[in-house]
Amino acid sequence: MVRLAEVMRQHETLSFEVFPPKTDVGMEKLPKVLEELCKFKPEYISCTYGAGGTNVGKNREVLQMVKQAGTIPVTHFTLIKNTREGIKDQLQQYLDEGVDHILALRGDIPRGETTTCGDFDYATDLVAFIRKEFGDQFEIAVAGSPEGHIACRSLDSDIAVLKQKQDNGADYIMTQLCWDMEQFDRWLDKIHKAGITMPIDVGIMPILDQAATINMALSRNGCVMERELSRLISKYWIFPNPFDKEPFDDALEQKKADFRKAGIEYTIKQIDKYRALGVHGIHLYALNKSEAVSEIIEGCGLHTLV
């Protein structure tokens, strides 16, 4: 197995993330772009995974596409729903697959509950679980929140959390969303000092459509929207609002393009100001798309990592 936590301890990573199609269409056309997107040969390429493992069977058809375009598969896990026995059926079937790195992750709650639904409430858990059942069979990344978990009560308290992550086995970082980097860069100097030593791979999403930039800072991941970012999205607003199916905005293709042309430069600059931080890996959330991604690694240098 490649330990992709000793090659991020190494030299800077390329990865990409990647969600399992809800159409046949969609399918179809994803081998196409896990080929172009491992021209940039990629250390691993993610595939999330729907809560309750309501999409299990396309997630694991997606890692198997990921494998045959040349690159280690790496599979979101959730413990939503989950029973013991059924987390280690699963896990086997993904080993039996060659798949062995993993995400371990909580999950949403789902809607209309107040817990889990499953015999675990917390990745914690999950990562002590897979580690007594399966020893050093998968490689493990956990979440980390530099802006702390939403359902977390403080900051000190998710990097409290972030460190049993470790002593339970987990081996490298993927981080939520941040745009706040002065926040990131307190954040990194506190879990230093908190005893994690994990390498840091940053989960970044490209900044090309105004409702899905607000959706996922606001309804997802509790994000500061820091002001250049809000900036850009008044300069470009489309009326009434982004969310709106029929907008009446006059300028409305004329908006959108350049909202993308913006949101490309500013997620340039972004990587460019992790980079700079010293973090260990660049994860880009390819959207199932590899035309922004092409522009953005070849806009920031990316490119010279391969």
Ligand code: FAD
Given for the second form:
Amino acid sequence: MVRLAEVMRQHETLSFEVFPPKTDVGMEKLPKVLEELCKFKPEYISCTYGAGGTNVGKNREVLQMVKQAGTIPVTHFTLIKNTREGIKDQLQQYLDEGVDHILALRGDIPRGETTTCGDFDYATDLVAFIRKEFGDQFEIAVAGSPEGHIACRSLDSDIAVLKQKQDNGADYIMTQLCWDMEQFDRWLDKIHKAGITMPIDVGIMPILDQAATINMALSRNGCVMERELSRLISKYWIFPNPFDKEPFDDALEQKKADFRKAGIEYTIKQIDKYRALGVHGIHLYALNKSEAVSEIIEGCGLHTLV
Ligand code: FAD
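Moving from the form predicted on its own to the form predicted in complex with ligand FAD:
Time for the whole complex; same chain goes first.
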């Protein structure tokens, strides 16, 4: 098995995240998108997992497509509504299908509930369980939140949890979105002081669409929108608001195009800043589209990693 954490320690890596399309048409189009993405020789492509196992079948199908496209599939996996036995069965199924890289997550607590509705409470438990049941058969990534997870008691307590994930056997970190570079730098310093040595793969969402950007930052994660990004959103604001199904903005199409262009430039600058801080990998949310991703990769010279 290729140990991605080892690869990240040797050189900077590029990887992508995709999600299982909702429609059959989306599923049919995905192999072509993956083929395009693989032209950039990503170290791996990860696929999201619907909390509560809502899209497990499609997640497994997508992972096979990733393999076919010629790179390592990494599956996201959550504890939500999963029992010990259920987790064991699903993980064995992944192994049987040649998927041995996993991002071990708790998942978001289902609306109206106060617990995971499963046998475990936290991602730390999942990491320990995987190591106990499967030894070294999986390489395990875990989530890290540079601004602190939205529900954590404090940044320090969240970092203690991250250290626990490492102690329980996790191999590397995939980060939550963070546009606040000063905070990211502080977090790096703090986790190193806490004895966390796992390589850091930075999660980056291309800024292409106002509603998606605001939604991603605020619907769950509580990410700070730093000034330059807020200004971009204001500058190209779609009236009455970017979520409106029938916007009455006369310049709608122009604004969308201008925002996309400015967003790509912004994303490129963010990647430059992360790389200057010495992160181990750039993990781009490809959003199941290859065009914007290619513009970003070429714009920031990541294709020269190949
Ligand atoms: P944990 O690490 O368990 O932390 C959850 C909260 O509990 C934190 O506030 C933490 O500080 C606290 N905590 C942890 N352990 C303890 C403890 N022992 N005692 C007290 N408090 C504790 N979700 C999906 O549903 N599907 C996906 O595919 C998906 N992909 C993601 C990919 C990335 C890169 C990231 C960063 C997140 C992803 N998520 C996904 C979202 C993720 O499931 C949520 O952010 C979830 O709310 C937290 O998951 P976690 O693994 O960080 O949880």
